[in-house]
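Read the single chain below, which is given as structure tokens and is the form predicted alone.
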Amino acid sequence: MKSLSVSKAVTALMLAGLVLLPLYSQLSGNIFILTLFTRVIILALAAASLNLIMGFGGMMSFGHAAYLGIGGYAVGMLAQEGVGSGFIQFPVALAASAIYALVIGALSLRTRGVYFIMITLAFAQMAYYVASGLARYGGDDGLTVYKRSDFSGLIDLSNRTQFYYLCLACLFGVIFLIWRIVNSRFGLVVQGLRSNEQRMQAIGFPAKRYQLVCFVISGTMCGLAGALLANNTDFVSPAVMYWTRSGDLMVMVILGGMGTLFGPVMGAVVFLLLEEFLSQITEYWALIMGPLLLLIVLFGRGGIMGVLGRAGRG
């Protein structure tokens, strides 16, 4: 109960803490820190899907990063076509995310181990180079929107304080989602596929049916992502797709806790915070972070969200 409580507490801190930050920007007049905490919860909302299929599934993606690009490019091509509504260009990029999943999902899932890392890899980057031959779009110097998506005056993207609320309520509704899945018959399931696939199946349950479920519903959770990180930085370019950002995606979950609601939004927030004070004190500031991550990474077994546990029963 102890370990309960103190995993709980630093939780609701956090959370706190995220609602209230805008009341600080404003108090303070630190424009700065509202942006870089929107562009941390909305890395922390694909962070979030990404723990689905990997800290609850078992499926070690390595492409995530690739439905953050479709989801922003899905933004970014229809503003340039002159479609601005946020309530077509939404649905639209949670549907080519949906779709790229459900074509991934079904090759990457009949292998598995280091087979199914690679194929999920490889897709991403086919996605890369995709969209760095899209000359009409940009290529590999990237695509600005010019206009924030519009939703018919309901709420301004342009305001940083309702954007930022816009992406938090994201974040939530997809944690609150994750909650449901991981805690109703289906998501019990698909636990059951990680911890034993044969045993499952020997019990007449379809195996890849609902890993493929699963693997679409993070997919378009990440798309999600990927339309709010386009209208927060106005631009989109193929290197949101690169493998370094699912390897970031990756970090995030596994440093803040695999298999756990809240993690995933912890590791973000420390991995964003330390990258952005790191890059401050100096330019080599990765030679820095990969160690520390590594050390992390190697004695705060089960994450953060571990440690806190550990630290409570201690």
Contents of the next structure:
Amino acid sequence: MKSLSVSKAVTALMLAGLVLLPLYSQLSGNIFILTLFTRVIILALAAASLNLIMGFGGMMSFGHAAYLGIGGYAVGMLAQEGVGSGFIQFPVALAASAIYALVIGALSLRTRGVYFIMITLAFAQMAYYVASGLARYGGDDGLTVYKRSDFSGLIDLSNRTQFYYLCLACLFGVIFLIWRIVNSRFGLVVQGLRSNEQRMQAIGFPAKRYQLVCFVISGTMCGLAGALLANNTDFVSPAVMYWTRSGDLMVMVILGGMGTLFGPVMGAVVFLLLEEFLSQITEYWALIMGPLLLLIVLFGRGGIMGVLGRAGRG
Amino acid sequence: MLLVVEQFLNGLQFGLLLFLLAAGLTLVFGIMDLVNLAHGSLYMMGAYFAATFAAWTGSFLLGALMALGATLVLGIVLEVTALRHLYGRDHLDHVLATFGLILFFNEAVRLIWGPAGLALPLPAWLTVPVPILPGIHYPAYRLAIIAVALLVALLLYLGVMRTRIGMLIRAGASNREMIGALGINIKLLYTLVFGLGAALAGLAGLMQAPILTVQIGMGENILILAFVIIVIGGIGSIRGAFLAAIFVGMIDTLGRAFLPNLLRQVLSGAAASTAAPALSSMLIYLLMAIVLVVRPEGLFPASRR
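Given the form predicted alone above, I would also like to look at the protein as it appears in the form predicted in complex with the partner chain.
What follows is the whole complex; the chain from before opens it.
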């Protein structure tokens, strides 16, 4: 039980830090840190959604950034067309992501293993090219969102602190949902399919249907992250869907610990802070980041959560 | 007529180039079971090496030959220092580690050569248009690419199908443990195959360099196309990679050339000119989706292990 307590303590510390961050930002007058962490939280949300299919479902999607773009473009395009209400923008963003996930999932899930990794990658690239071709909505240059989603006075997204807490609430909500899913009958079936698909099918579960539903849920969650991200940067461009973005999300999940509830959050925090820190030291931060990833893969099995677990045990 | 022939040859040339890239990728995957995202970086390095060496020596051919050797060495060094330790690991580990390598290579190139792209000028004798049919001229350099790539494809086929090393490679692809148990130095074989794959990627890069600019990230888009090709062709199958590469090269080139006009017949001018580029970029992915729906293992799956 001691092994659990170390990772639990670190997780609790991190979550407390995230909750109290705006207070620190206000006291120290450091506005930058609040903006930085808003981004961290949004990407943590995306990583958590990826973890649902990758860590628990065993579906290695290499095209998860597509949902960031779809969610973002839903907000941006509606804003451009004069529909500023968040009550319309957000549901549309979620629905669009869900529909995309349904189509892509139905096609991709026919394959497995590396084929699955590559077909999800290819579809995300396809979405990237579609967005680049949207001349009305900025094409390659992207689309500026002049006005953030309007929730008619309920919550003001232009207020940094309020927006931060909205993102944090979304993150907690999604993690709670994932926790409920993973421990439900549905979640157990999906995890069973990860371990042994043939056996689960022999018992009589329609494997693909379960996996597809899980895939759609994950995509919808990531679409939410996309809608938030567009509001955070006031901008959305095809670049958010570029395949290196999907790679970043995968790195966050694996860095934090696949198949753990808070691992992806930890991974996102560490990855983005490391990126920020290294880019302040040197312009060539990727020169360090790249080999670091290699070392993490070679020596850091189970990610940060795994290492913490071992530290507690050893 | 002129345009059709020209675009057809362009498609063939692009397809053959893609084959060089995909062949290395599919060999490495088929034999070492390694997903190598950094394959595109080797393509990029080939182009940068060629541009640099050609500038040093003042000769395009000499530069190209030196670049070929340099990518071969780079591939071997990469295999021995890093990728060797990834064999037998999860595919996800491969994706992550080689993703890290891409970051490293892009940044290293930016550090060494700077963020601006390089140009690799062609010697005069390669720039002349060559008459291929009465009244139709085609650039000599593109013809040279077609010839070189076809030659390499032939050599690769003969090498894999007719030589002892090729036999070992095929044996390694169908059962790794077994050929190790038979006393073959499997480690050396792996290093060799990886070096070969790297040299092929480098060759593709240095041949493409005079047509496009040599720039950071040039390997990434084409890498995705190479992945699409090996998925369509069936992972591990060189024959599949060849046919799929030609197919993809043709569809991409012809789509870009003729789709805008075709669309203009159906849609209004403005709508067609915005939809066409996106649609022609999508064509290949649509093709892949269709292939995977019909044949989830690709068109020419390598024999099951």
